[in-house]
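Heads up, the chain below is alone and in the form predicted alone; it's given as structure tokens.
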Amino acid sequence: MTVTTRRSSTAAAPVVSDYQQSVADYWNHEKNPVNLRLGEVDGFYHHHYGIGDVDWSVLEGPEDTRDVRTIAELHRLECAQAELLADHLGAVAPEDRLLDSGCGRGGGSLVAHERFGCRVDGISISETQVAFAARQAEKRGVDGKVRFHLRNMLDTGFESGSFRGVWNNESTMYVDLSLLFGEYARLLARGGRYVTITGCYNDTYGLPSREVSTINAHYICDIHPRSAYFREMANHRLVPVSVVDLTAATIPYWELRAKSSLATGIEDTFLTAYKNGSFQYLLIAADRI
């Protein structure tokens, strides 16, 4: 696999399963309302969910341009997550270089790069999210300090202590996370930040719950268990400095969507999932010592 598209890396991503072939394929031709719909209103197409309070007001009035208000809702919502995120990864100056790991079409990049105004590097192994990620940068006149590679988030190649932050925004149910987090280790300089907004199953609740099976069905994914990203991040040199519980605030956005023209029929069963205690939506920043 190749990418063409200008100031976007031409490597192929080393694909290291038949796993993640399967996952690249399935992004390389997925194109979810959910996913594009909500980008359009603004340019900053993410591939997460929200957090906050849903201003119900937007399933009143008009009912022609009911769903233009829901979508923008929506789309405030997931905005709300990637700034949470972004305020996150500390102090972060212009020299810096962070890395969007498991990027999708490119959204959190760009908020970052427009917080920050540092260098941006994103990865994905789906070269259609790669190729339309880079357009975006280029739209924007960024595509010079904000660029996208078709990279594996398992091994990289870029160099040993290049970057001051590293996050993945609800993206690693797609990996081992010991093979992830010893790749993270490598990447960041002494005391640079690494940050994950996940969705992780609750181990007090036993084992994964029938929810949280349906949503690894939907998404092709596999969710980790909480305690597994405190684990392997404290073998892998990785302290924690700042844990939130999102799942309270992602609620709204979910029931939210359930009610608007993008719902998925999966809304119902993250729904069940948050409020019968089997799923949590959490933050995590972790410092590299």
Given for the second form:
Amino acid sequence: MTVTTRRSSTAAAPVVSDYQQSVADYWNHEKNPVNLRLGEVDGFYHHHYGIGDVDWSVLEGPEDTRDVRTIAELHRLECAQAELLADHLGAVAPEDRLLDSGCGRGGGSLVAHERFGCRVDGISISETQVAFAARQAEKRGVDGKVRFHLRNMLDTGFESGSFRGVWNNESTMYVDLSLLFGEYARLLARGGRYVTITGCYNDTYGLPSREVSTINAHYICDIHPRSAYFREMANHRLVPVSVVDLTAATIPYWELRAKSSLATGIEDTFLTAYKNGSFQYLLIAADRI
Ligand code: GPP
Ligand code: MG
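Output the form predicted in complex with geranyl diphosphate (GPP) next; the form predicted alone has already been displayed.
Below: every chain and molecule of the assembly, starting with the one above.
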């Protein structure tokens, strides 16, 4: 396997593959208003989608404030998704430690810290995201407890058994699940909890649909089949405790996003993929045995 360390940073650079470097380059340059303007609402910058019913009244009323109302509504739905993920982390005590694997601009780490009061480590292979997330923690005065690191989720370098919980919020499609869950089996304490919210392709459809392939090309990712999650969890001491199909719950978010000025062009593809049954939005929680 070809690996490279061509990075310039004061932090120790993680070893990443050429593929991972191309993903890091994407996120180092990403500045989509659909992420930045939503984050500006309250300082929780998310890189995931939303769930729940839409308040369609945001599209009515004065046109000059429609964007502000729509942004607040999309952000509310993304925050609801982050809260649902945190609900599945189980009983986390203030002295516990959590890992936000593929932390983006850090919103989910801040949500978890606010809820549990514990130490949270967020990791990303994007220097820009790590620096951005660290600034948000500092602004909130929680940087003593919420720390961000430039690290590879497949080889984190953290101590074995040191985490009570680990999650991936829409980031597992960038990695090989066997390598990922092998690392989590090592990092999680016995009885610890793993949670992922992910888009996966539906095995009952067959192989990836045109829409799933379009989403892969859009984000430079490789969406896994649903079956791969359960197979690789079983292979790595992770026993599912909850599986929630969020497909129906995320469709309204995409419908509102498609009608907004913040649309990035991928909205209709997601809607078609969800509606033709080729793609599913799933939450899976598992215990480390
Ligand atoms: C959202 O990030 C998540 C991803 C890009 C990973 C792919 C997810 C799937 C479910 C397939 P984002 O919030 O940065 O995306 P966008 O800019 O489109 O809002
Ligand atoms: Mg987004």
